[in-house]
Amino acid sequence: MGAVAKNKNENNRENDSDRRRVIGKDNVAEAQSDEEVYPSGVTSHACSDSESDSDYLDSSEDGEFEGNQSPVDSGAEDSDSFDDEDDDKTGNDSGLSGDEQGNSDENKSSEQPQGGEESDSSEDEVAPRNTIGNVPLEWYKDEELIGYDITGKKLKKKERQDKLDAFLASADDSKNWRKIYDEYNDEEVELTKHEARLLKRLLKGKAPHVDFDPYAPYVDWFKWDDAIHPLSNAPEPKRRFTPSKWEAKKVAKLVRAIREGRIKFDKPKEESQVYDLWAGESSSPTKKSGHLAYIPAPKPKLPGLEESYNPPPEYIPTQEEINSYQLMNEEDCPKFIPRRYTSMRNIPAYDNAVKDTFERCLDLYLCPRVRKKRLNIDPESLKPKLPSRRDLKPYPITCYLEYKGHKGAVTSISTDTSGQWIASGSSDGTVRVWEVATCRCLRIWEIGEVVKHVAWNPLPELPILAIVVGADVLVLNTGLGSEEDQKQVEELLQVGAATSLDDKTLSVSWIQDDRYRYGAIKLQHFKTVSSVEWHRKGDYLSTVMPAGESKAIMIHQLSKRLTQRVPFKLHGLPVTSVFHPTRSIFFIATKKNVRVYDLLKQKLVKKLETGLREVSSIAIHPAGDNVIVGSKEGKLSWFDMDLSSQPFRTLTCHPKDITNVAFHRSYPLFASCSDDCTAYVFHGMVYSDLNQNPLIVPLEILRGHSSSNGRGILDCKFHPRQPWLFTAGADSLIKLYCH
C-alpha cells in the first residue's frame, strides 16, 4: 500500500508539470481562438473589425466541404478546429502516454471551471436577475426602471453609452464578438467557447454534439448466416387476385348515399357575416365586415397611474408646476392634475364629467366611418389638349369697319350671297342696305314699324329681301343686279288676287304693295310674325307665328303666291324654324326641345333633347349633321345627330341671354352673340371620319358694342366668303369684325 500511494504522488507531481504546461498551451490556443468571428445568426452588441476575425472567417468558411469531404469528416473537423487540436497538440508535445494523457484530461476538465471559464453556479456572484415576467418591455419605455427582482427592488436602468464610444471599444476589445445584450436585465453577457461552438453547429444545421453521426451505417438485426428458406414459404392465397365482395357492397352502399343526397360532399364555408362590436382597433381591419372600408370609433384613452387615487409620490406635481400649468395655452396643458386621496370614499365629484362626455359624443359623432380613397390627379391632366391658336388662323379678331345710320337698335342683318352688300333692319322702323367694303349706305326704305327680321335670298339672280314687320312678312325688291335678273324679280312679284291654301279661314293673304320704288309683296298674317327662313332654292321661305298654335309655322311658295301650314303637331311654343341646307329636312325649335322633320315623308326623323332653360336660337352645319343651340340662360349646346339626342358639348360662355347663333358657310368656324355686349368666336371643325369627333376650341371673344336699355348685341352673321363677322348692337351700330 505505501508502494502504491508512493507511486500515485509520483505520478501526481508529473501530472501538475504536464497540466501547467498543458494550461500554458491553452491560454495560446485560447488567445488565437478569441480571433475566430462570431456566427452570423446570434445578435452580438458589437462586433470587432480587426483583419484577423475577417481572415479567420474567410478561411473557415471557405474550407469547409472541400473536395469530396463527407459532413462527418467536416463535423469531425469541425470538432478538431474547436476542441481537439489543442489537446492533440499539447499531448504530442510533451510524449505523454495515452493513460497519462486521459489522468491529464479529467484533471483538466475538473479544474476547468475554477481556471479558464468562468461560472455562474454560485448564487453569491449572480447579479439581481429581472422578475417582470413575459411582459412587453414597452411598458417600462418611459420609466426609470427596467423591471423588480425577487426581492422586489427596483432594477434602475443603466447609462447609454455613446455609440462611438462603444464602436471605439469594441475594437480594442478582442473578445467584443463574443458579448451579446440581454435586454431584459440590461447587461452584456459573455459566451463560453463551448457555447459558441453549439450555436456555430446550430447555424450551420449540424447536430450539437460532436460525436453524433446523422449516417450511421444500418444494422441489420435478423441473421441470415445459415438460413436456407424463407420465413414463409406459404402460397399466396386465391383471396388476394380476386375482387372483394364485401368492398363491391360498401361502394354500392356509398353510390347509393351519394345519389340520395345523404352524403354531401364538403362546401366552402360561408363567412358569417357576424362581426364583433367590441372588439379592439387592432383586431378589427383583419375581420371582414359587411362596410366597405370600415373604421372603428376612436377608443379613448384608458386610464394610467395618473388618474389612481393615490397615485406614486413622482406623479403628482408640485405647486411650483400646477401655477406653471395656468399659464399655458389650453392645448398644452395637462388635462388632468394627479391628486392623492386616502380613501375612494374621499374622492370628490369629477369637474369635467360633462365636458368629457361631450367631447367624446362629438368624437364619436364626427368620426368618418368610411375610408375614402382620394385620386391624386393633376389638374392639367384634366384639360383636353388644344391645338394652338396660331394654327387656327384665320379668324375675326378686330374691329374694322363700322356702319351707322340707324337711330334706334339694329334688330337684324342678313348678308347676299356675294358677300358685296349687307342688309339691316332697326327699330327706328327703316331698312337699309349697305356696301360691305366702303360702309357706304345705298338703299333706305321708310316701313313705319318696328323691323324685327330680315333675310336675304339665297339666289344671286334674285336679289330680294323677306322682311318682318308686325303681322306682315314684306317681299323686297331691292333694285340691284342686272337688268336680266329685274325683270326676273318683277315678274316674280306681280299678284293677282289674294290666294290661299286654307280658303274658308284666309289666314294668310297674299297682297301687292305699290308703296316702294321697285315693288313688294306683303304677307298678311292673322298673328305677330317673329322670324323668317329662305329655303335654299329661294323659292320658299318659312314663317313662325309663336301665337299662332297649330298654325304657328307657315311655309309659303313664292312662286305659286301659295301656303300651306306644316303637316305635323306642334308640342310646344315655337322659337324658329330652319331649313337644312342640303335635304328635305325641317327644323323646329320650341322654348324646350328641337324637332326634326322629314318633309318629304311627312314624319318624325329626331327630336334634340337641349336640357336648356329656354331656347333661343339655332344654327345648322353647311353640312348638315351638326347642329348648334343658343339659350337664355347662356348657355351654347352642339349636337351632333349622327352620334345622339343628346347635346354632344354644353358651353357656358356668355352670362347673360344669347341673342342669335351661326355657322360659316366655308370656314370651319361659328359664334354666338348676347346681351352681355360680347360675341364668342369658336373653331368647330367636323370631321369626315365618323369615328372622330368634332374639335371644339375657344377663340376670341369680340367686344366693342355698348349696353342700351338692358340690350346688347342683338345679330350676328358671317361673311359668306371671308372670315368675317358682322354684329348689329342695341347702340344702332353694326360692326366687321375682321383677322
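In this text the structure is predicted, and so the values were computed from the model without any measurement. Positions refer to the first chain, counted from 1. The term rigid core refers to the most C-alpha atoms you can superpose between the two forms while keeping them within 1.5 Å. Compared with the form predicted in complex with its partner chain:
- Comparing the forms between these two forms, the C-alpha position of Arg649 differs by less than 2 angstroms, with the core used for superposition.
- Core-superposed comparison between these two forms: the C-alpha position of Lys267 differs by no less than 2 Å.
- For Pro243, a C-alpha deviation of 2 angstroms or more is recorded between these two forms after rigid-core alignment.
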The other form holds:
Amino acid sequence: MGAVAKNKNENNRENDSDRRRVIGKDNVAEAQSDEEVYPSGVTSHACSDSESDSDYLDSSEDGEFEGNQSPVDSGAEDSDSFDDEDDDKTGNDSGLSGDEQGNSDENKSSEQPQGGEESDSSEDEVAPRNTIGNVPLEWYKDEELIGYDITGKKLKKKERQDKLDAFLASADDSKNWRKIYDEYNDEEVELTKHEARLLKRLLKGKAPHVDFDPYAPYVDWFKWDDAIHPLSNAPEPKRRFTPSKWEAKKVAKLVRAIREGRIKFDKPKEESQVYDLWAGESSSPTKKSGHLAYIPAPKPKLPGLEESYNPPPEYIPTQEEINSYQLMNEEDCPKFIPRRYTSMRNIPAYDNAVKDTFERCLDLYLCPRVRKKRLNIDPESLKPKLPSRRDLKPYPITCYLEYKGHKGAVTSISTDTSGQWIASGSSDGTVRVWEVATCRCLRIWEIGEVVKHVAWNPLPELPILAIVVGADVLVLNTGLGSEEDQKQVEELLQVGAATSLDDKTLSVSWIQDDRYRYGAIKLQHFKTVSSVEWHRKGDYLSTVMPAGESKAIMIHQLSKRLTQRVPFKLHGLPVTSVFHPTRSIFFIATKKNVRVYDLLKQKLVKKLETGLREVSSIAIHPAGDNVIVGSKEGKLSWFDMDLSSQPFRTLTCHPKDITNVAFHRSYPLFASCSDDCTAYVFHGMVYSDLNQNPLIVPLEILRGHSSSNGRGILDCKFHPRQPWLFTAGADSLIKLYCH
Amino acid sequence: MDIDDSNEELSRRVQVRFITKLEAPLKVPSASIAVPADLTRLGLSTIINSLLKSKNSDWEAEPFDFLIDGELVRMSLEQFLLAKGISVEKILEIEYIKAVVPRKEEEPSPHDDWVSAVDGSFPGFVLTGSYDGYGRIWKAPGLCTYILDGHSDVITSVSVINQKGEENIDVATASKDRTIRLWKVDGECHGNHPGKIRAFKILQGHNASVQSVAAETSCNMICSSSWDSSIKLWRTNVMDMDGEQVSVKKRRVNIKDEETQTEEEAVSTLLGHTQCVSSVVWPQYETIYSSSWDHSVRRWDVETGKDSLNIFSGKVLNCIDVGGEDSALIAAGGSDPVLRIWDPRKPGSSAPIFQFSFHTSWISSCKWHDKSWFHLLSASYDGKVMLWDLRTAWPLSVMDSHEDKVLCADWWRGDSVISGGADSKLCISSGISM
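Switching conditions: you have the form predicted alone, so give me the form predicted in complex with its partner chain.
Up next: the whole complex, starting with the chain shown before.
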C-alpha cells in the first residue's frame, strides 16, 4: 500500500518536472516579449518568479493526481527501475537524501486522509517521527523510547528482530537490498526504484534526473536577424563611468551639514511636552515686544489657606491675639482675621468687598508704568585693580619733624640738590634756610616784604637761592658751600655798574644788593613777579609776571647778566613756567592750557588742553614725558605727552584749590597739596615701555596742618633723595613726612 | 569647701627662691618662699627690700629688677609665667639685680647753642660740641674748663682719641665747615674761667659737612664721615707731631696768630655709600662700621678699603654703635622711632634681631654700655633718652629731662648718661648701677 502511494507520488513528481519545464519555457517566451522593457538583470528575476509560479501550479496539480491515479503509469515506472537494480545495491547507504525523501513521502501518505487539500509544496515540512530533537542518538541508546508524541504518549522503539530472523527475512525478500534502517526514526525504509536510480546517478557524478541534459543546445531566443537596427550599438556613455557631479555636490553638502552640526546623528532626547497653562497671561515682556514696553498690571494676591471658610486651627487667632490687633496700628494689624464656619452656608457677606475692589482699582491705576532698568553689577568689580599700597613702599606716611620759626604763612619751599638744606619763604618777610635732619634754622634773611617764591639753584656747587619779592627777583648767596664755591658764587654775584643798563628795551635791571649777608643780586621787574624757576644747568632762570603781557615771561642768564623775553607769542595769562628736566623744552601754563615750546627751534611743540577751570601749578616728570597740572578747582590732571594733548587721567581729590604739585626726582611718587590742609601722595610709575600706560595709585593723605585765613598747605616739595615730603603751611609750619 | 579654698589660695601663690650675683650685703636667704602670683616688679622689689631690712635694720630701700630664665619681668608674675609657659609646679628661681635706673639728675650744664655732640668716653671730663661752633670740656656738671675754639661752623661730632694718659688728652671734632680739628686737652683743671684752646691740627678734604668722627682703639688713626658720602681715614700721629710739621706744607687758616696748626690730607677714602654717611664707629683695628642716609649699614675692612657687610635697613640711619655680646651687635636708629639691633654673625638674614619702638620720633643717637652686654641707650627727637635691656622689650627707664630734641647722648663713667639737645643743655643722669 505504502509503496503504491509512493510510486504514485513519484509519478507526480516526474510529471511535475516535465510540466515545469514546459511552463518554464512558456514563461521564457513571455519574458522574451518583455525583454525590451527590462534590463538583463530583471529578466532573470522574472524567470525565477515564473519558477515559483510553477511551484504553485505544481501543488494544485498534485492534488488532482492524488485523486485519480492511473496504474499504467506506475507499472511503467516499475519496469524502468529494474534495469538499474545492481547498481543501486552499492549506493544503498549513501542515499541519505533519498532516504529522507522517501521517509517524508511516507509521512505524507499517513497524513493524507485529513490533509487532502493541504499543500505539500515543501516536503521538508513533514515532521520526523522522532521528537528528541537534534541531539546525539547515543543519549537514547539504552532508552526504550525515542521521544513523546504530541499527546504525551511514549514513542516506543521497535522491537529489535533477531539477527538470524532478520537475515532469513532478507534472504527471502528480494527487495531487501533496497531496505535501510533509519536509526533516527527507528524504522526500516525501502528505497524506491527511482530513488535508487537517483542515487546511482549521483554517485557517478551525473545530474540526478535522467532527463536533464546539461549540454542542451543553446536556444537563442532573441531575434537577431529581422532587426534593422541593432538594439544599441552606442558606446557606453561617459556618465556611466565618471562619478556624478551632482551626486558629489550633494555629498559635499551633506558632509558640510554634518560638520556644521546641522545634521545630527544622535537625536536629542525628546523632552516631555509640558503644556504651559499660564502661557496666555504670562508677564514676560517679550510676548509683546512689538509694542512699547508692556508692563502687566500687578496681580492680586491669591487667597491663602487662612481665607478658607474652615481654616486649620493653627490659623485661627486666639482671643488675646484679636484683642492685641485692636491695639495695633491700622497698617500693622492683619487685613483678614480667619474664622471658622461649620458650612459654606454660614459664611456672611464680605463687608469689605467694595473697599477691596476700590483698592484693587487703585492698584491698577496707580501702578508704576515705567520699567526701571537695574544693572546687577557689583560696584566693587568696576574699580580698577590697583596694587596694594604695601607693595609700593616707601612713600611718606608720618610726620616726625616740624620746622618752626616763621611768623607768617610759609608760601614756598625749596630743597637743595643734596637734600641737606631746605629754604623757605614766608609772608612774614623772611627767607630761612633749615637743616633738614635737625630742623635747625641756619640762615635768616629779613627781606621786609612777602616772599612769594623761593627756588634753590640745581647745581650743588652753586648754593644760591632765587626768591621772588614783589616785583623783584633776588638771587641770594646762602654762604653754605665750601670756600672755593663761595669764591665762585661771589664772583658770579658781582654786578658791575656797566652791566646794569636801564634800557627801555630790557625792562629788567640787574642791581647789586649788599643789604644781605653773603651778597645778592636784585633783578628789578616792571610788574609783580609770581614765580621763578631755574634751568637744570643753573645758569638760566625764568620769571613769570602775569600782568606783563608780551613780556610776561622772561629768561635771565646769570653768568652774562642778560635778560630776554621768551621768543613766543603768549596766549592768555601765564601762571607758571617750567623748564624740561632734560631737553631744551619750555612749558608755559596759562589758566586754561599748557603750551610746550622748543627753545632751540623757537616754536610751539604741543598744546595740552587741560579742561580745567584755572591751572595753579605744574610739574614735569623727571623723565620729561609726563606732566601733572593742578587746578584751583581741586583737580589734578596727568598728561602723557606722547599719548595725547588731553589728560590721560584726571584725579578729583581735593575739595579746595590745589596750591602745588610735585614729582619726586627718583622715586615713582608725586604729590599735590591743597588749601584743605591735606597733601595727597600718589604712586606714579612711568614705564619705559611705550605701550604701557603710567600706573597711578593714590597712596596716602597727609594731614596735620591747620588752616589759617582759609589757606591750608601752600607748597609741597619732595626730598631730592629720600621718599620724604615737605609741606609748607599757612600755619607758619613746615612739616616733613617720612616713610 | 575648705579644701577648694585652700586650693585656690595655693594656685594664686608661687613658690619662689631668690638668687643673685650681687655682693654680700644685698644677698637674701636662699630659702624658698611663697609669694602671691599677681605681684609685679614693684612687689617683688618690696619683698627683697623687706628681706634685706629684716637682716639689716638700717637698710634703705632700693629698686631691684628680676630675671626669670634670663628675661626681665615687666608684668605681673602670673601673666609672665603664663606668657612664657613656665610651670608653677617647681620652685621658681628668680634672679634679682639692681634696677638700672638713674637715681640722680644733675644740674644741667647750659650752652650758648644747641648741643650737637657729646662724648663721655674719658671718665675725667665730658666733651661736648655745640651749634655755636665751640667744643667744650666739662669737668663736672656745670663746670666748664675749656672751650675749643676754631671751627667756623656747627660742630657735628666729637670724639676723645687718647684715653691712656691723664695729662694730655687728644680730642677730635668734626664740623659742618668741612674740617676735622684735633685738640690737645690738659686733663687737669686750672682756674675757674674756661680756658680757650686752639686746634693743633686741621684735617681738610671733605667736600661737604663732616657728620661724624671716630677714633681707632690704638689712637693712631681717626675716621670721619661726611655728607659727600665718603668715609676718610686720617692719621693723627700725635706722638711725632713735630716731625710731621716739618714735612707737611704749612698753611694759615683764618686765624692770624696760629702757628702750631698743621694740615693734613686723608690717608685713604672709603667709597661705597651713595648718600650722606651719618655715623661711623671704629671698634676694632681693622673694621669700621658706618650708617648712612642711603638706608644701609656697612662694615668696612680698613686694610682693603672694601665693605665686607652691607645691611639694608629701609630707613634713613642717623646713628650707629657696635657693642653687646662680643662687641658684635650693631645698633642703629634713624628716621623712624624704631631702634634696631642686628647680629651680623647670624648667617643668611639681614633682619634685625631686636626692634625697640618706644620713641615717638627720629632716633638721634644710640650707645652701648661698654661693660654690660645687655644695656644700651637711645636718644630721640621726642626729647627722651631711654635705657634698654636686651632682655626685655620695654625700656628700663625713660629720662625726660630735655624740653626739646635730644641730639646726642652717651654713657659717662659707666654709671651716668649724658645727653645734649636742642634746648642747649647738657643733662647728666647719674647713679645708674650696673
